[in-house]
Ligand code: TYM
Amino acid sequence: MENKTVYSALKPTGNLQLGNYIGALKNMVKMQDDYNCIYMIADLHSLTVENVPQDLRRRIYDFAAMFLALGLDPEKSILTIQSFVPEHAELAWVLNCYTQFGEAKRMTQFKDKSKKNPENVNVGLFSYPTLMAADILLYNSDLVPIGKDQKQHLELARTIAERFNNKYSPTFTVPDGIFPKQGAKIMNLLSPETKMGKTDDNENGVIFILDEPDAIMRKFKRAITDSGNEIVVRADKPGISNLLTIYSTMTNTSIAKAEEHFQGYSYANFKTEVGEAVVEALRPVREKYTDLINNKDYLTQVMREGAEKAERIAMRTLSKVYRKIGLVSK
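Let me have that sequence as a structure, single chain, the form predicted on its own.
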């Protein structure tokens, strides 16, 4: 039986942090052995916000180096940059014409981001979900690893696929989402009710993958804890729960075993040990990244080779779509 196809992409805004690693990247590495994986740097998606061109270019290289440093393997997976495959933008335009205005208007992320940046409510921000649908449907993806905040976008991709398939004939695979069970949502260390983010306003509560060990330890020692002295995962202990989730994921230990391990620990000693676990887990990643980021020719070559593989699949899908909707082949 042929392996299922998995598609996942990260937008190069901000710097990759622990939440990205635990919620997405760690699972992406694991999936390479069991699925046909297509992993992309979603640079076109990043254009919906203001960018300094040289900063965006630097972040794209950063993400490419980080993909490889974390263990994504171009021999096992297709790794590339979204804009290297023009079929993404071409299919997105077609899918715009099969998406109802009301469906796009209902997207929660569009509403939230419009409120946050009222001076830059651009059309790209509005049609962002149809580009995401094109990304997924272009490769007939069976599975898409997503967080809860992307569930609505995946549902729209499914709706568009079903609409197109019903109108013409089966063309797109209708994708399913994969929701990581543990560590899917890592919270800010200083504000445990807020998700840790790449572009977080309070960086002292964010562990960036490239943070130096001293910085990581300092941030964990300052992490917010809760009243009482129990070290357990519980709704009324968001700070401790977040730290236990981080520890269990970084050490591949169950939450139950982590709770048992930390019985009798003071909060101070607990936070120190969590910090040390993160430092050790990220050490080899930082070392590999440092070697890779100084070899941009190699990074570009890997991404170009990935684009060639991706485009072979993408062109087949797009030519099928064009033929079904009545466009003339050249």
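Now that the form predicted on its own has been shown, please provide the structure of the form predicted together with this ligand.
Only a single chain is listed, so you will not see partners or other molecules.
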């Protein structure tokens, strides 16, 4: 076991979709065997969009059950809910004061989300990346498994860490992002030029982890392909490339092998087989989830124990930071 710390989190807005799994969770599961991993449900990040309180509560439990069903293991990793560890919000405030307005304003997610939802451009949405930086830096994380859409936020976290270290003395580890070789950006099946997302308008192009087999098959059969009949990964074939990437990651086959396998297939048969592979890969997850979601006491206990372990680390970092910047201790 290498003595490196890994941190990642997912925010419980919408339901988990295949892009979350291929882009982040798959690596998160894998890294548990080699590193000290800390994984969280980023509930505070969810507050940047409007929520119905009972729906948010249900989704937080859903995510806890999904974490375990997908293979995150409380025996190997620290698993908890972000708001259970108050140091996240506290360090985020400090980091806000070490982040320039212009830096936060340049974040493409902020720009995209403000444009998409102009009636709720709240200050939380703006300072979202400093809370994410706090998440990562509190644990002196070395590695952060994420999809491509979080790369810019990770880079800001690095900038903030370096700035703080240079101004005071080495305090934070400067983290590196870990991106999957294939699938760092899974696309919507109906619009392969846009990212698959939990809250896409076009839900028929999003595979949710808990979708029933029928729904998964229907969505894959309707997936947009391209003109021509070749089944290869190529820049001018975004639809086919996306489907091949999904197949290859979900069956642990290389792209080259997958291309070879589908040689001579019709697009219709190709899409059916990709759908079947995804149904089979997700079947055990759905079964485990169903067992777990009915056991809220167990889920709460896992998250509470995780919080205790996380807080022991987080407290140390926060008090070090407070001391360095000149706050006095009680």
